[in-house]
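In C-alpha cells, the next block holds one chain alone, the form predicted alone.
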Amino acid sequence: MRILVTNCNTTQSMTDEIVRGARDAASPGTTVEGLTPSWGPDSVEGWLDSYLSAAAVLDALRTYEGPAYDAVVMAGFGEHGREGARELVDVPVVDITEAAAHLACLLGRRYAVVTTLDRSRGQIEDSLHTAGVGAHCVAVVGTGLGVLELGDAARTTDAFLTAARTARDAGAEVLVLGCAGMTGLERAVRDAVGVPVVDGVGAGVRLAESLVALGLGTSRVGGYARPRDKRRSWGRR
C-alpha cells in the first residue's frame, strides 16, 4: 500500500519532518511519500493562506506523475482543500483535523484542539463542523507559536503543555494536535496532562490505510461526484 502525503506549505523540511511521522505510524508493508507544493505559502496561518495552499495543493495533486498511490492523507489542519481533493482523485482522501477528531470521538466525551496561533481558531472550528464533529469539541486553544517557530523543540513543549493544561481545565477528557508539525509530541504531553493525545498524522494514516484494506473509496453521489467537464485555467504558466 502506497500512501501520499501532502504538505500544505512550501517548506520542505516540514514536509520531510510530517513523512517522517507517518512513517512512524504506518503499518509495516505501507509506504509513505511526501508531496511539497511547489507555490503558496511558506506557512499557513490564516485565511488567505489557507485558500492559497488549497489551491496548490489541489495543483500539485492535479499534476503529480510520481509512482501510483492507494490513498492521500492531507496533512494542514483546518486548512481547505478536502472536498476538492476527493472530487480530484480516484482514491480515498484523509484530512487530519478530521481523523484526529473522530478518533478523540471514539475517546471520550469532550475533545479540545491545542494549535499554533489564535488567528486559525476560526478556521478549525469550521473544519469541524462541515466535517460533523464540532459539537464534541470545547475548545482550539493557541500556544502562541507560529507555524515556522516549531523546530524549537524544548520552547514548543512548554507551549504546548501550557495550553494543553488549560484545554483539560476547560473539560476536555482527549486532546488533538491542532498542527502537522507538531507530531512527535503526543507521548510528552499524554505523560504531564494525564489525557489522551491524538496526533492528526498517525491517525490520518491509520484510517487511510483501514479505508484502502475495507476497499472502499470516496462516494460518487452527490457532493463529491467528479468534476464537470468543462476548461479550468490554472493560472499563469
Second form
Protein chains: 6
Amino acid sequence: MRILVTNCNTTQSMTDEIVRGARDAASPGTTVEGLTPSWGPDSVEGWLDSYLSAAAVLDALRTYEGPAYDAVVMAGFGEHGREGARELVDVPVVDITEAAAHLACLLGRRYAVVTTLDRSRGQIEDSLHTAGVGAHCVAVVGTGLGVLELGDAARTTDAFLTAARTARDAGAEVLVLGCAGMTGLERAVRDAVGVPVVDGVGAGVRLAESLVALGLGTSRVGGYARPRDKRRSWGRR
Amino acid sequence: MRILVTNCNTTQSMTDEIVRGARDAASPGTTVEGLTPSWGPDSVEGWLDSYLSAAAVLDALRTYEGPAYDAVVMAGFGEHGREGARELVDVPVVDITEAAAHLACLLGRRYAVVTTLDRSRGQIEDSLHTAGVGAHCVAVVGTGLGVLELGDAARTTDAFLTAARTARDAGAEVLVLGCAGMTGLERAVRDAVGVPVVDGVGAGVRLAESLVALGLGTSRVGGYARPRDKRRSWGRR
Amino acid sequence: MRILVTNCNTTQSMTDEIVRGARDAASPGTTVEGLTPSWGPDSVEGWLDSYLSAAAVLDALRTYEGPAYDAVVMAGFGEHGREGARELVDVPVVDITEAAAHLACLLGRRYAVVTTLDRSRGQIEDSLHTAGVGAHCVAVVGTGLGVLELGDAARTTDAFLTAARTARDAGAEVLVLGCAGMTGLERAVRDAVGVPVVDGVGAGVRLAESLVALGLGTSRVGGYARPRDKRRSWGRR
Amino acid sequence: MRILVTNCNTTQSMTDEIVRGARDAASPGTTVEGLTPSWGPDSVEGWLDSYLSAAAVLDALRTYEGPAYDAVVMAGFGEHGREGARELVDVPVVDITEAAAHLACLLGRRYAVVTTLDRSRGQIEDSLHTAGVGAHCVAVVGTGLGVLELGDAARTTDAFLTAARTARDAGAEVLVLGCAGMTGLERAVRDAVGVPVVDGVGAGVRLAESLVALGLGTSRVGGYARPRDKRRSWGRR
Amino acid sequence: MRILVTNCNTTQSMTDEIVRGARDAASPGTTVEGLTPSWGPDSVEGWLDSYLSAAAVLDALRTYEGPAYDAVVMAGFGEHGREGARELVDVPVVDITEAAAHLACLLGRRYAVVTTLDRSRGQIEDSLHTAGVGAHCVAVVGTGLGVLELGDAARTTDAFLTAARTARDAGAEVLVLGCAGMTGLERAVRDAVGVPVVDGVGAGVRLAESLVALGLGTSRVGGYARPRDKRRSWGRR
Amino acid sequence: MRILVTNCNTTQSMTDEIVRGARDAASPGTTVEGLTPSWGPDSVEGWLDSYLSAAAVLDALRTYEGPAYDAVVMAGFGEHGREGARELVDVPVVDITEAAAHLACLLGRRYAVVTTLDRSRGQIEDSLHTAGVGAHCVAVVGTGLGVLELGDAARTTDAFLTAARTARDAGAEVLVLGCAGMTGLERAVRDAVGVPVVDGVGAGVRLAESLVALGLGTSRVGGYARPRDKRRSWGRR
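Structure of the form predicted in complex with a further copy of the same chain, given the form predicted alone:
All chains and molecules follow, beginning with the one already shown.
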C-alpha cells in the first residue's frame, strides 16, 4: 500500500519530519511518500494561511505525477482542504485533525487538543465539529509556541506540560498533539502527563490503511461528488 | 462610505450583476465597487472550488490597489475565506451567507436556504454553523440548477418555488437565496411563495454599512489577529 | 424613515437617554421617536418585571396614536415581548438583545454579554437562544449594578472592566452591553478593554433600518401570524 | 395540602373545567382552588396573548386574598409567566407544559405534543427548551382547532388522532395534550392511539404535591430571587 | 399502592436505609418494599459494577415472587438498567437519577449533582442525557468519598459542602444528592448550603406514585416493547 | 498481534461467523480469537438483553484463561458493556458500534445505520452519542428482521435496500451495518445502493490494530480507572 502524506506548508524539512513520523507509524508493507506544495505559506498559523494552504495542497494533489497511491493523509492540524481533496482524488482521504480525534474517543470519555498558538484554537474547534467528532473535545489549549519554534524540545515539552494541566482540569482524559510538527513528542509527553497522547500523523496513517484494507472509499453521493468540469486557474500568472 | 464587494469566481459578468444588486441595496452615499479575483474557478460549485476561491479572493484583497474602502462584503454563498479576510484587512468583513441568515432570524422563527446544486448543502450548513447562526436553519434545499444556469428566469423561478415548498414543509417561515447569482429574484419569489425572501448581497451591504456607521471593527484579540509575517507565495510560478 | 423605540420601563428619563443613543446611531434621514409605556415597572430586573413590561409595551404599541412608523426597536435587554410585537404591528421589529448579538457575531468568533445584576443572566441566555443567536455566546456576566445605579460613570466603568476580564477568560473576543441604560459607554469601554463593544440600541436601530431599506417584513406564515380577534382587557379596571 | 391552579385566560368556564381535571388528579387530602385572572385575553393563542396573560396571571397571584396555599400550578400550555411566579410566591410553582414533559420522559424514549393551532408550536418548543426538558420532544403537532373549539368532543378526537399519527411517524412513543382545555381527553385518546397520553394539569398537580411533600421549594439563589422593591403599576388606569 | 424499591448492590443494610428514606417520602397509604439483588457487587462504583448490577437487578425483578406491586423505583444513582426494567415489568419504572433531575428542574434554572467518587461522573452525565433531562445540569462534582464511606456524617457533610461550593460557582441553583446512600442528608445540607437539595429516592417514590395515580404506564410502542421470547441464562452455572 | 473478539450472545455459530468476518478484515500477522459468553441471551434484541449481555461478556473477559491478547473487539452492535471492559482489561477495547461510526465519518458528511428491529434504534442512538460520534448520524433505520433471521440472504438484502432508501432520503451518504450478524453483506449491499457500507466488525478489528500499533491504551485517569477491589458475585448460585 502506498500513502501520500501532504504537508500543509512549503517547508521541506517539515515534510521530511512528518514523513519520518508517518513511516514509524505505518504497517510493514506500507510505503509513505511526502508531498510538499510548491506554493503557499512556509508555516500555517491562522485562517489566511490555512485557506492559502488548502488551495496549494489541492493544486499539489491535482498536478501530482508520481507513482499511484492508495490513500492521502493531510498533515495540517486544524487546516482546511480535506473535503476538496475528497472530491478530487479517487482514494480515501484522512486529515490528521479528525484522525487524532477519532482515536482519542476510543481511549477516554473526553479529550483535549494541545496546540501551538492560541489563534489556532478556533480553526481546530471548527475542524473537529465539521468532522463530526467534536462532541467529546473539552478544550483546545495553546502552548504559545509558533510552528517553527517547536524544534527546542525542552521548551516544547515544558509548554506542553503546562497546557496539559489546563486540559486535565477541563476534564480531559486523553490528549491530542495539535500540530503535525509535534509528531514524535507523544511518548515523552505521555510519560510526563500520565495520560494517552495521540499524534494525528500516526493516527491518520493507520486510519487510511484501515479504509484501504477494508475496501472503503469516499462516498460520491452528496457532498463529495467529483468536481465539475470548468475553467479554473491556480494562482496568479 | 465605500464598500468593496468580492466575487468568489472569475466571471466578470457575475461580478457586475452582484455589484448592481449591491448598489440597489446600499444607502445613499455608499459607493460599491466590485473585485473579481484574477484567478480561481469561473464558478464555485463544491469544496474544491470553494477552497480555490478562498485563496484567490484573499489574494485579490491582498494585492488590491484601488481607492481605500470602509468594509468588505464577500459575495460567495457558502464559500470559504471570510475569517482569512478578517485577519487580513483593517475594516469590517461580512460574508453574504451569514448576513442573510442574521436578517432572516429577525423575520421569523425558522428559516431555510434555497440554493443551486445539492452538493453545496454541506458547505452552507457548515458556514452557517461556524458563523454562529445555524440554529434556526431548518433546511438547505437544492434547486438542481448550476450557478451559470440561473440566467433563465422562468426556469429558475419554477425550481425555486418547488424548493420553497419543501422548505415550508420543514417549518421555514423565511427563505434565503442561497447563491449570489440569485440576487434580484427576491421580490418575484416573495410574492409567489408568500414568505419573506432574503438576499445575501443586500443583507451583506446593509450589515457592513451598519458596522461602519457604529464604529465597529473586527476583534484582534483571539482568532482574528493580524497574519504573522512570513514567506507566502500565491499560486504556482 | 421613522423608527419607534420602546423603553421597557416607565422611567421617562431612561427613554430619553435611549432615544439619544438611538439618534446618535441612526442614519441621516431616520427619525427616532421614543415610546414609554404608561404602566409597568420603573425598571426591569427579573422575570416578573420582564413579563409585566412585555404586556405594558405591547399595550403601548397597540394604543399608540402618533405618526406612522416604519420599524420598532424594543429597548429592553433580555426582556420579553418581541414575538408579540411581531404579531401586532405590520413593520419589522428588532429587539436590542438579538440585535447586539447579531452584530457581535460578525466581529469575532465568540462574544459575551456584560449586564447589570446576576439575576438577569438567565433571561438573557434564554433570549439569545430563542432568537437563534446564542451559540457563540460564551458568558453572560453580571456587574452587580442595578439598572438605576448606572448613572455613576466611574463606578460603572470599573465594574464593567472587572466583568470584561471574566468574559475574556471565558473566550470572548467581543463584548455586548447588556442593558439599554449602558448605551453611550461603548466607546469608553472599548478603549479600556481592547475589544469591540456592541451596544444593542445602536445595533437595533441599524438593523431595523436595514430591514426597512431592503423591503423585508415579518413573516406571517407560522408563528407570527396576526393576533386573532377576541376579547382582551389590558390591566385591572 | 392546598393547590392554587391559575387559568391563563379570563374564561371562567375554562377555569372550572381545569379545576375539575385537577381535582380528579389530586391526592386525597389535597384541596384544589382555581384562580381566574380579572383581565387579559379570553383565550391564549399566540405570543401577544401569552405575554398579556403572563402579566395578568402574575397580577392575580400578587393580589390574591384567599386562604393560604402550598403550591401553584399554572395551567397555560406553552404560556409565559412561570419564572415570574417563582420569584413572586414562596411556594413551589409548576407549569403544566413542563409537568407533562417531565412525566412523558419517564414513559418512553421520545414524546410529542399535540396542540391546538400551529401558531402555538413555537411557544411550546421554547417553553420546553427553557424548562430543560425539550431534548426528547420529537414534534409539536397542531390539530388546527382553536382553544374554544375543543368542546366538540368527536371533532377534537378526530383531529387529535390525525395529529397523533404524525407524531408517531416522527418517533414519538408518548403523547402530551398540548392545551389545558384538552384535560379529560387523555383516556379516550390513549385507547385510540395505543400510547400513553399525558395531561399537563394532572401532571402539574401531582408534581406540585410531590415538591410540597418532600419539603422542596424554589431556589432563591440566582435567577428566582424575590422581586426587588420598586414602583410597578399593573395595567392602565 | 405498593412500590418496589430495588437496591443496585447486594448490601442489605443499604437496602434498609434506602427503604427507610423511601418510606419517609411516600404518601400515606403507600407501602414500600425493598428488593436486594442476590448477586452482583456489594457497592457500585464504576462502569463494570454498574453493568453487573443492571443484570442482577433485572434478574431480581424477573424472579421476584412477593406480593404484586404498582411501580418500581430503581435506587442506583447513575447506574444502568432502567430501560430493561421498563421492558420487563408491566408497571411504571422510575430511576432515582432521572427522578431527582426532573424535580430539580422545577426548582431553579440550573442544577448540579454532588456524588461520591469522580469516576462516577461520566455515568451520571450519560444517564441524565439519555433520560432527556441533562440540559440544565451544569456540573457533576465528586466528593472523593466511596459509597461505603458515607456513614461518617460529619466527614460526608464537610465533603458535600466543598463540592457544593464548586457546584455553585458553576452556576447551580439546586443540588442533587448523587448517591442513594446519601438519602437523609438533604435537610442538613440544604440549611448549610442555602439551596434546595433533592434526594433521588424521595423524588423517585413521589414520581412513581404520580404515574400510578394518573394511570400512566410505560409505552410499549417502540423502544420499551416487551422482551422477546428466547433462551436466556442469568449467571454462570 | 492477537485480538479477542467477544460475541454479545451465547450462540456459538454467530461467534464463528463474526470471527470469520474479523479474520477477513485483519492484517496479516493478526490472530483473531472469538469469545462466547457462557451465559446471557442467545441473541440480543432490546435493553434487557443488552444489559444481561454486558454482564455476561464482562464475566467472560474476567474469567478468560486463554493466551494473552493485545486488544478486545466487542461485537454487539448498540449493546452495552464497552466502558466496563475498558476498566477491566489492560489493553485497548473497541466496540463495533463506535468503530463503524468513526470510519463512516471519514467517508461522507452524514451516515445512517441500518439495523434489525426498530426496537434497537434507541440503544444505537444512545451508544453513538455516548461514544462521541453521533453528531453525523442522520438516521437509524430498522429492517424489521430479527437477529436470527438474517440468514436468508435474499430477504435480508431486500429489507436492507428498502431501509437504505429511507436512509438516503434522510441525507445519509454512507451506511453502517447495524448488527454483527450482517457482516459479509457489505460488498453486496454497497453495489446495490451505490454508497459505501461500513461493517463494524471489520472496522473494530482495524481500529484495535491501529491503537495497538501506535502504543495507545485506555486512559486510567478519570472514568476508566481500574475496578475497585470488592466482593462481586456473577450470577445466581
